[in-house]
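To begin, one chain is listed below as structure tokens, in the form predicted alone.
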Amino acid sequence: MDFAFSSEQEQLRASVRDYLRDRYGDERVVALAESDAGWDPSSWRELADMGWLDPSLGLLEHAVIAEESAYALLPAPWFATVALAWPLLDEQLRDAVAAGERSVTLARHGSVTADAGGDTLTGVATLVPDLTSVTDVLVVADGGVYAVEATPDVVVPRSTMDRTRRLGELRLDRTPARRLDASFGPEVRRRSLALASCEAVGVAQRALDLAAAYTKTREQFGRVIGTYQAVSHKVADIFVALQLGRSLAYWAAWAVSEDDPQADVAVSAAKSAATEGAVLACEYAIQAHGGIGFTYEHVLHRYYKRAQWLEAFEGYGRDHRAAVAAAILDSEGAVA
């Protein structure tokens, strides 16, 4: 069986990479990250015009975009809209997103309840990704999913480590809401874990590229530092971690897209390996850069922060390894 991406998907990858290389170099990403808004809202229509928000795209196409956008550290609510909220959108919101008119995130952590009548919500949702950048929020409350406009009176920005993906707090007080014909189920979580793993692959790849380029040109004591084993071994460790994470992330994306029986195992294996691998890649890349790698001016710390965000997203590696172990033991018990 061929698990490679199709030629069309690789063409999509090339298109995404070219756009990001042209529009989102390190200097612009840093400038946007340090700005009040945190991103360029006009870019959302550009993403729509290029088809990144097209409803016809499947999970494998989204996996390609997730990897490449993380490689460039794209500051935009693409992950929140496509990885989190996408399966829950109704036709009205999906069409508006595809046109670049709306962007959406998902709020499911906190305590929110529907008021009598079910057309208003009250409560607080925390740790909402890209809340300050989107136009709408899908809120999980009372066993249902509700759409709420992300107006300034309900959005509270929070201090966030990763300034390219900021978190916010949603405060609702009899706020108008529209109940959607959708429910938050395991398929939504599987999808988000698969795409988070693909993002982690993009982060790790960028860390590897930065480390490899620097160690090939930086000289110390009359020698290129990449010739020292203490340095070259760390770059090699990044490569190994990246390849493991990439293989599992692609497997997870395929398993979820095909509704494979092993999808839960695949996403847990991918999430633990890919996100921990991204953290390791950034740490080793920073060390390979020496003193400059630890400065705020160098871009590496921004990738490190994204890697840490991804590692914490929906459970740390130990939680997902425990899920994989439980699945293995259950299958062995069933065979016995």
Given for the second form:
Amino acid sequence: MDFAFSSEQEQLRASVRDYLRDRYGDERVVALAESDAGWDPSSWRELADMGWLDPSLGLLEHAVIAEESAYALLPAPWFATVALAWPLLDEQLRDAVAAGERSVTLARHGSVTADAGGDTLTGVATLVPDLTSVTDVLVVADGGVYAVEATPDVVVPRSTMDRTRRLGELRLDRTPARRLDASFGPEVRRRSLALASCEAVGVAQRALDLAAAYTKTREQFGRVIGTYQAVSHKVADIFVALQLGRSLAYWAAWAVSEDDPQADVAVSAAKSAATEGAVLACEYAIQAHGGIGFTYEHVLHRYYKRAQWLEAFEGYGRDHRAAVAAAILDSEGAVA
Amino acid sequence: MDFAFSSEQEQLRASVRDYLRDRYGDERVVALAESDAGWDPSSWRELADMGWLDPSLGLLEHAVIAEESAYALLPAPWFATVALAWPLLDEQLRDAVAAGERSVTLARHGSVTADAGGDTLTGVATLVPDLTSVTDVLVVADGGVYAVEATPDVVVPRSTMDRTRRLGELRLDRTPARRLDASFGPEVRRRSLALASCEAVGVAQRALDLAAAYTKTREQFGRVIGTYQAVSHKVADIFVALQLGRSLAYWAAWAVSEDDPQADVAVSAAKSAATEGAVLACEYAIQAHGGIGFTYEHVLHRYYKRAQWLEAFEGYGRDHRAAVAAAILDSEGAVA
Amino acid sequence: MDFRDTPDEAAFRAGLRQWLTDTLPAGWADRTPAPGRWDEAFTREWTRKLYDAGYVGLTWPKEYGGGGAPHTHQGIYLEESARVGAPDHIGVIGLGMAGPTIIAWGTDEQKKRYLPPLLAGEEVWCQGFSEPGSGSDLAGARTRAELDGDEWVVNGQKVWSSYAHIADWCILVVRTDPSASKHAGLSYLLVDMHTPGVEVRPLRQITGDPEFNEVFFTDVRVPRDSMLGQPGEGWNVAMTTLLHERGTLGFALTAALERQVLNLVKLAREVGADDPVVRDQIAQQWIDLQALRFTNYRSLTALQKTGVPGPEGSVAKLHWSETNQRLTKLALSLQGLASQLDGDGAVWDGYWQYQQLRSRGNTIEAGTSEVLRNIIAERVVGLPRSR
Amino acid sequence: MDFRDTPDEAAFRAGLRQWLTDTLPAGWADRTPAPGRWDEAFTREWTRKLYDAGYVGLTWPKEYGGGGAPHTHQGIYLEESARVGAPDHIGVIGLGMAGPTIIAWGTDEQKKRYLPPLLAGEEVWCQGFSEPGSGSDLAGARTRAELDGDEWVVNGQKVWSSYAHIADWCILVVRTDPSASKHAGLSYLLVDMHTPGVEVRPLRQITGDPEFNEVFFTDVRVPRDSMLGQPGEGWNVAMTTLLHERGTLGFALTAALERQVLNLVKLAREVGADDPVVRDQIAQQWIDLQALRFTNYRSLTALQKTGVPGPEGSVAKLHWSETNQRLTKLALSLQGLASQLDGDGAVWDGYWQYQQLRSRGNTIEAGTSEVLRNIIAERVVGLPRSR
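What would the structure be for the form predicted in complex with the partner chain, rather than the form predicted alone?
All chains and molecules follow, beginning with the one already shown.
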């Protein structure tokens, strides 16, 4: 048994962290979030150059990048490409992604059907993550998976609380589409849940760091506020939620990467605990900051919005707990 | 609008409180709880003499007595008689109760049927409150209500966590029974829920008083522990839960006494909030006491057990919230 | 004990209900609520109508333009307004904080000067209590006022001042004696916001809206007699303000929560909420609302009988804020991933998204939950002062 | 990262599993658990079997009778034992507290004298840390030891000492220098519980069971060399004990919780738990269990790689205690009013009633939740010391 990342994976983590610290300080992230585009499209090639889009990476490497990029709130369609579309890409798209030439998201809500002939699609897909940032979108339609170019005529941006991960609507009207030799199955969902959980861990870690830094220095009533148990115990609770969520997220990532029999319950456990933990972490951090944590100027709310985005993604905690309950109560094979 | 008890009711409260303070200090209550009988049968006449069993009392007067007697943890079948059996008593029983000669409980779980002829009953009724303390038991059977004498041959005591309110099992085998001109309907349940809520308020108030007294004086690490926010904020939370539960319990008692259209939702709201509040109050009080609050010697656990008894009585909070949800979500007439 | 209206209360309620029906735009009560952006013109117009109909300052003394009515009328007014979602009076700070403080501490001239236009909504008030370095810690205020002839000269900065961008007057806590101990050096000024040297800068909140403001004072000259109480009495005057803010707030909070619970039920019916886990939580919000309502009424009854609000009133703001946070989160969670949209295309055009984000301020503004728990533990339950 | 067993671990697990099946009474794993009353004779017998099979002190140095195995074996041992509900070794305090402290601070003679019989279960240990006036505040201990010739003479009172009524030895914190500052005056004795002047009085808990004890020391004479560390080093030695109690506790807690989650699932299937609100909460307990398990394993991996347990381990006891309290309450609530019965006639003869009441001690014993949150905030997150 070994519950730690390998030294290669830890080196990857360090390099990701260094890059993000250098290039994506809060100020730049905020500026990008407030920009029309929502990110710096020229950065996609940088990510590719650093190997973040390399087909050789496994899910554990993706887990590391997901956690660290969420810690920095990197605005880029990396999650869409790697957590959503990745397993469905064909060689052509995979190579183009690896080269930093294409970025891809996945559209699976709504009603899109293939037209007669099968090389065009018609219909509307909603709530597509990072649709406005990607070059291509994979559309689940009629049991198949189709690649469509995310050109302005089919993309409708939607105002989203988390401006670093915007949702869009895809409106197709006999739009050219290429059918891929792939099918949308539970493993795609599992993967996205595991990586969403890892993102939640990164968000919670940042909330902890912000809360700790602030409560160590801010004074009220003549004392550093971190000396009040009403404050410090909430910070301790953030730490607890963070560590529990992290343990489950790593378990989920490992279980999915190994196609472990417990993968389904692991991702549901991780998704519910890690994303709810991230929301709690941000809420406690905002409270610990007092009024300043409630301003648009402070970076905290951006993490809070990401935490909520992750909590809402692919089922709230109660939906995942219902799945866990079914697994442990309704089947005879004891999952515990 | 007037949300306070009348001055007569407040006088009643004062007299109840005085009597209980004089006669039912913690030491005596504990001694009675540990005794075989579980109470002092000779005290029943005292209660009658003070008018607690007077047929002229209304539900608001009962609410006052319920709250204060739970505050003292009075061991006596007053709740069984007044909160459970009361509306079903016939004149004969009511007079005997008022005179302090009889005490009555209600058996409504289990399976008891009337034998041919209708003047005997056969079957088993379970979870009958205070069955070992009362002289008579009303049994709900075949849609009717029967009075049976609670003689030792039909009464089986059951070990109960709350030794001041024990449950018993009634085993009837062609046991003589007298059919009353009464039927068991929702108003009986409503009444018992309202009074259980008032008892919960009394329990929570005592938990608050114990926690406050202890944390004002106990020292650890060279300081009175009530100066630690980790302690004092929990005491504040007890106060909050107590006041919210009290408001709902009084509302419920008033609504039932007036047969208000909101009586059903009021009792469900009160029962869930006041009993869960009492449990929380006791748990926080135990925690504030540290190890000493966890000993059998300390009186706190007896309140905790009563709080749990009340929480379990006639449906846990979630059952009552399901009823509230049905009322506010499934019917068109807005309950809010 | 009688939870029903007296004949007098029933008559007042019936008249008000009729007036609301007649005066609000058709279909108002059943409309889908709009996101939080605030319509100043509409609010001013509504304020005028309220005032003309005699619904403003119901419990205030008649001699200063109030209604001299019992507190229950104010409760009924708030209940009925919430039930139909009627707008607020524009003078929220004036009615809840400045007015009661002026009634308690003002000279007769001050009462006559300030109260009538406040009630009419002709003059809007804001407050200047918090500073960047002292949020909850009022006694740490550093904005100073120095006497120069017959004028106080004010310099400093305040923050978290709602309505300051449209306010005509400000209740301002200043330090007039730097040599005195923290509390003793404070005074309480009534400052004309149109005086040269007052600068208001909106401060955007988590919602993106500039609901609060920073207010900068640079050599602002205030007449010597524009003070409530004497120099050095500022702390006590401010405590009156906060007592009223926290004391009379209960009914307004109940009204706001009632409206939100009704909205939640409406939303649940629209989007479907069959999951018993969700239904359990919706029921809990409703129960929390009733608990708030009747706790306020109990406190009010004590006020009417004894002149002092009951201690149970101290839980209102704490309970409301945490309930409102749970409620708005629950409302978002009913919307699935669509909960993350916040404009066109969002459910109710983003109403809930705005409310949910806004709710995070509830446990910070007007006394943080930490401060309120201190107050309950120390002043109500009587524990020693926390350290 | 590999959550699976290595070949070595798998072999150890398989052997252990087989041994448990062979050694436990038939049907043991599927039995309905009995209420908490503790069967000393059975536990002693089981301890002997464990010891003979080499499953005691798995990670302890071989030279003192331990197994010299990696920490994962201890984790596997606890996991597998929990899965079938195997009893504990009788020397819970010895294995978790006294033993590791003796290994860290003892002389070679002390290690040879005390460790082998401790492992074999021939000598049972208890601890004497808390006193009536100082529960969480160890530095406030007032039990004193005065040197008289070659013996320490001990007088005072300890409390919350589990197993003291059957213990042969006690790790005892005493004050040897009343003139030194609070921490500096403490020393750490190993006291033979059969010495004249030692009196053990059982202390009944909320459950009615006398699980803990008060221990009175009246002129108890202890050989001068029965001390760990030097006079005045007692605080540091005691910190080693508490570190081990809290550090190695994680896996035992996981094992206990795993057993409880399995019991909860069994109960839910027996009494029926179709209510989705209940199912949601059962799922949460299961998730909380997995979170505890893998958090401990992460800490263990750090221990194996760096020699220091990872900081995440600090959450184990806090998380476990609060989870166990929720779990046992939930189990009661599945039983309706019958949840209030606690003996014959109760579900599982009152097993859950006992567990639920007992669980209230979880947030008090072995470090209150308040103290643990202080520790996390200050020592792990690095906030300033709370006041």
